[in-house]
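A single chain comes next, written as structure tokens; it is the form predicted alone.
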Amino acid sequence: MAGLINNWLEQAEQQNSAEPAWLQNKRQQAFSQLESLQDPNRKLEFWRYADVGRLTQVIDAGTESRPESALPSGNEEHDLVVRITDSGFELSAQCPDWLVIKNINELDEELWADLSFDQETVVNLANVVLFDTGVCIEISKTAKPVSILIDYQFAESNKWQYLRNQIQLAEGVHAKITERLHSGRLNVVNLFQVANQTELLRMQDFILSSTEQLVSFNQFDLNSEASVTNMSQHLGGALQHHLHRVNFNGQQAKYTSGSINKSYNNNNIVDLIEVNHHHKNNQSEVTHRSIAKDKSQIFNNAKAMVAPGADQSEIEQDLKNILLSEDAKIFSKPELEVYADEVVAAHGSTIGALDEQSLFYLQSRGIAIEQAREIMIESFEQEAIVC
């Protein structure tokens, strides 16, 4: 074994073992299954275009500002923040009567849901054995659409944080969750699980100084008639790396994704998902565009897979992506895999620069070319926005 497995197994034997013996049980099962694999590396798919050395690196922070958010500003209102420190988690209010939210190693052994991880995903299987706060969330039925906002603020800037959330949405709700990292290297799993005719905004906005990591990996199991609207926004940082598995496990489900890449410097954003159509009649759009400048990089990969018997299903991919500069690299792969008669797809993909002739058009109207520049990439990123 090389060095990455090596550590957090080392990290995993200095935990505290005061849980449940349910839960001590999985984390020896993942530990196991931990020690059989090999560090990411780039023969694995996940991690061809990435830079696997940064997870083991250290970069002093500095001044740099953040990124300017490609999404509409605003100073929306939430229901509830819950923020996620070193040393738990905080709620800026007092939970109303369909909510409850606890601490993710005081779920039930009934509710703990097990999540399938490989050599891909040997990143996100260390965060089953290392994770050591998050939280649960359950949201029961309710009138009102419910807004919730989830904030990680870390003090120690350079040390991995291993969270785990699960949240689970009740028949008929309307919920946004939006998750936001302040500061440090996180290491995060999220677990959605979206009940019968249920609708969940989900905004996953990272915008990362250059100083700061962050690896996810998201999976939304959708019920009969549900609906998930997933935003994200992947903003600079040394690395980026997000998975996002979607499982329709009943039929007339919805899934769309739109999401927006920007990278500069010498950034590194890797944003893949995997949409799984197990049953008939439903329907994923993806709509990502990405754009690289300097001597940064991203890789983009939708792929569907429709399984035997899932008939009438939709599937739409479209991905675009602009370079901005020589030596920036973008890598673009929609795929679907098909084992089904009845099914409407279409995918596509395109890397390329700004279009000159509109950029000419735009300065013959008294437009300076940077701020033409400016135009033309805001209305890239809009097309991403779909909510």
Contents of the next structure:
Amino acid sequence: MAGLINNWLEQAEQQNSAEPAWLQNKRQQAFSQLESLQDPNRKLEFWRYADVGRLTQVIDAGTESRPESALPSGNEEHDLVVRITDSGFELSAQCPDWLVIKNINELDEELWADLSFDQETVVNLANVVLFDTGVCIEISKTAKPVSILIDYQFAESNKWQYLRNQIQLAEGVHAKITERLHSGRLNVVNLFQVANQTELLRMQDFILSSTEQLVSFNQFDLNSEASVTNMSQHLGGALQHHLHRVNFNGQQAKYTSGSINKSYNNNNIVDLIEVNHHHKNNQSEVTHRSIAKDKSQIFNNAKAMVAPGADQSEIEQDLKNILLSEDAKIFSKPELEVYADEVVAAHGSTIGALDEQSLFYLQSRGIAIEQAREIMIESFEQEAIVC
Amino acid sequence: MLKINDVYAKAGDKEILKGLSLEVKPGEVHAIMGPNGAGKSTLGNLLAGMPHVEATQGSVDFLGKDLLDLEPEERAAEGVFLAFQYPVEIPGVNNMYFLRTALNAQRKYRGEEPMDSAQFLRMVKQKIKDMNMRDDLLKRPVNVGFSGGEKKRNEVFQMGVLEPKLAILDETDSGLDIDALKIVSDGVNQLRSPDRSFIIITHYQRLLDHIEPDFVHVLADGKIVKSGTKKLALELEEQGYGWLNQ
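Would you mind giving the form predicted together with its partner chain, to go alongside the form predicted alone above?
What follows is the whole complex; the chain from before opens it.
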């Protein structure tokens, strides 16, 4: 059998199943759904500008190193590091009483959350069938402000790893959760369940060499008065495909997203965000800054859906893109789908080169053109740094 | 210091300067006045090396070097400074970082040691105090959220820090209220010295009440049609430029 779905199904059939019946049942449902779908292809919105072929390619790593981080806080201290490896996970310190971290396979049935996948998200659906590692993090109401780093360190760089993380934040919690790739080829699903009046700062920091691949699906369920700030940095990679789905399940919550995508050589980055204003009085602000160089390609899309009755929703989508070479490509699409009457919404997208007037301004002060370009790029990235 | 000899130049496809000649000696202040579209800003941009402003004929000698042969950053390091008519905003880059980068880039070009953070901080604090400007300017991103007056003040402050040999002020007085005009003019006057020259491009005589020029030139249709002393500026204020067409 050929094709991605067949490969996934074959892989699933070979899995050793000592799991509880309810989880086997969930996987079987996903398996059946997968059987009814087609391989990801360019006819799909989410894969239109992605090189699907790279999901099956293994590219020789050579000696290439990873690009440098655009974020200033690359090496900050964390209260706890969760290192996920081929053999499970390990913690840098003991968990306090208010923090429980366990293997995702040990999740209780009542804590499991079904995620909605379809043809567009078929690669993420494969994760439900195949995930065999990941963590469940529960932070309870009595928690102190906490910073946790989830660090992926897999020895086999050519093997796809399927991970699922489920993070539950109780009412009133203040947490920072950073996700970072040290090594490996990942297909990861993250679910953040954010209770009332909870503040989450989430950072996704994926810096890949031109031979590495990563697919992520990230769902944020926000209850009333919750606040989520999501800062993503996606640099490099043969393929990076990220989908962020935000569900407002209460009122007066806020989701702020900043995303920096930088591609060079032959990189292919897809950064998608889908915000669902199911209820009234919620606010979402999305700021993407993408920079493509050489023959690389970026697709960034921000979509907001405002359901009937979700009045007083406030939406802002600000996508700006810079092309640094003639052969680089960027596809950028802000989208609003509004079914409510009273909504404040603004969206915009620009694609262009570095502003010549600004470059000249820097040069006229004595700064050489290459350094002037670097300063301009840094300046451009800063606009998306939301934390 | 500066010798512009019979320069023709175009901005984009349009020929703007048509045989302009001007000599500026060390310590002199030259005011360039003229009607809209005469080529005043093109002259400033040509000297600073703006892309798409290109000399098609003539020469510009600056301290023995062919200025037109140098990149904009090389011209700056050689001592040319253009105070922009419309300074650009650079979000996320604070003035302090920007100025230190610029200063050290110029020092590197001249073969001088870079200035470390502490030295630089002491120097800019003193400069900003001497120029009667607010030091919050240093922490703010370059020109972002600045009023028109603040942008022009920032240009003059940058000039003070970079200490050029030839400063070209392109309509630095436009958009300034009386107080801001005084602050900017005082800043320029503080920088006047026997080895530093100025070309002041302006529409109005009022700036020249504060900065006394040695020469005033009238630029029309791409070349200097009349030169004189400060008195010429006063005449222009009274008569306008209508006489140019007679």
